[in-house]
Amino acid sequence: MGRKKSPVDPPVCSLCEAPAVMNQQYSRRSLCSTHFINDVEERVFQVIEKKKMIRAGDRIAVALSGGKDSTALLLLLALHLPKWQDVSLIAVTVDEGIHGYRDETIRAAERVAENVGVEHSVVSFQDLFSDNLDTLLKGREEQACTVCGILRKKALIEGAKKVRATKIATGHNLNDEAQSVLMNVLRGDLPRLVRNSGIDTADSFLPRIKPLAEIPEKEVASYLFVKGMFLLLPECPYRGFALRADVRSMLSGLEHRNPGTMLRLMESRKKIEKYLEWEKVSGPLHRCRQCGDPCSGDLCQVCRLLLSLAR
């Protein structure tokens, strides 16, 4: 007869009773290191297959910042690469030119790309926009995340085109996606709420895929830690200026008190998508009169922003 479990005993795996490293409150399971790693890897592969994110012949540009999410993404895609026919990966890093931050993360990105044997390419704000982010933000630091987000997205697209990618993979996790849904609701931004960046029926965009979109941020970090790949890196000095920082804190508290909040938020978005079509909500696509990129108005976001910064 086994010893009666004490309330102070460490948690054990729900599947094998080995010491647990992860308590999934939303699934009501505790997992040991082996079962936790298998769980993350299987869920990522399943979401890729279910949503048909990767097809034969794809060349995937993996957005590799050097941080935990993009590092985990590259490791997981490289791990599953043999399962896909005629698919290749290339890591693309955007160098915004943020002093005291970006140099170290670029070195981390270079190391992880080398470790998994994936080609690595870097594209910089300086080359694309004739200035780094620090210079562009002088006197308007409170706009940092808006400016950086718009320009970084453009830089990533240009970097992916440069390496002849067919798709872009980003490391957005469940927390990121749930935060974006809540932010778009708070802003009343219906087009962004229902937009699906993973498809491109008009041949106007490079489709984006988000294989980690159903994995919580804590599990992404824990996956790297258990695999011995977790690195402590500096945080972006502009991070505190974002609306996302407030939403992150609010949503984190809600998830802690009510496990599954983020998953339910994502399910709500899917229900809204069933009743709304992005093309009807956003209006017809045009071409930017300055750069020729697809946009909803006369000028694209990037050109409008650069004109504003120049003024």
The other form holds:
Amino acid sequence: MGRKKSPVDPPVCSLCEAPAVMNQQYSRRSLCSTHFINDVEERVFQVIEKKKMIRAGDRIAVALSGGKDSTALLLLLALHLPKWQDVSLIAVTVDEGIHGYRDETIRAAERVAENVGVEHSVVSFQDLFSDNLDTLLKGREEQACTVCGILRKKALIEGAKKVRATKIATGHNLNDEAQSVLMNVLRGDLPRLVRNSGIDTADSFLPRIKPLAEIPEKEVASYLFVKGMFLLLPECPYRGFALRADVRSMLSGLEHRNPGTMLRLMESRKKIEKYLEWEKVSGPLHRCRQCGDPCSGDLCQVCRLLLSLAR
Amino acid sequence: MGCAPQPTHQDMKIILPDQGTRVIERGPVSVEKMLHELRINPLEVIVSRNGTLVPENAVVGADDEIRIIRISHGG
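Form predicted alone done; form predicted together with the partner chain now:
Time for the whole complex; same chain goes first.
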């Protein structure tokens, strides 16, 4: 007769009885390091295949900040790369010019790209917008995340075009996606709320894919930790200014007290997306009179922002 | 002079997300309870014991080196 399990017995893997490193509440399983790594790698591959994110001939620009999500994304795409015919990867890092923060993360990005044998390219705000973020934000630090978010997206697109990429892959995880849904609701931004989650082409001719969008942030971090690739990096000095910081904290509290909150939020978004027609919500597509990029009005967000910053 | 009484609980040293350390007077305790006492949301951190990742229902004790790592970062 087996010994009765004691509360101080180490939790074991539901699949092999090795010590568990992760409890997945949504799958009601505990997983050991081997089964957890396999699980994350398999789920990411399934999402890419299910949403047809990658096709033969694609050259994928992987947005690599050097942080945990983009590092995990690059590792996972490089791992699965041999499964796709005639597909190549190139890592693209945006250097916003944030003193005491970005230099260290760029070095981390360079090391990761070198480790996985992927070419690496850096594009800077200084080169593209003639100033770094610190200078652009002088006296308007409270707008940091809005300004940075708009310019960084543009820089990434330009960086991807420069290396002749056909798609951009970003490391947004489930938490990021759920936070965006809630933020768009709070801002009343319906077009952004229903923007297609699989392959997004709304503000560029380069489609964007998010292969980690169904993986919770904790699992992304745990995946890197178990693989010995988790790095402690400095935090962005502007992060406290973001609406996202408040939403992140609120949503993580809700998820802890009511597991499944984030998944239900994503399901709600899918339902809204299903019943709305993107063209009707977003309005007709125009071209920015200044740069020619697709936009909903006369000027695109980037040109509008650069004009206001010049004042 | 008699022997000192055996302690019924032991101090546990924890390395916090800000790299500071904290000693809590506890015997074996689950990671979940430890985080609750430190007012840390388990979804915002990962916890290692002697360098190995542990889930929230793992029990940690005085001989362990516990490290709590914050995972939410901007950028």
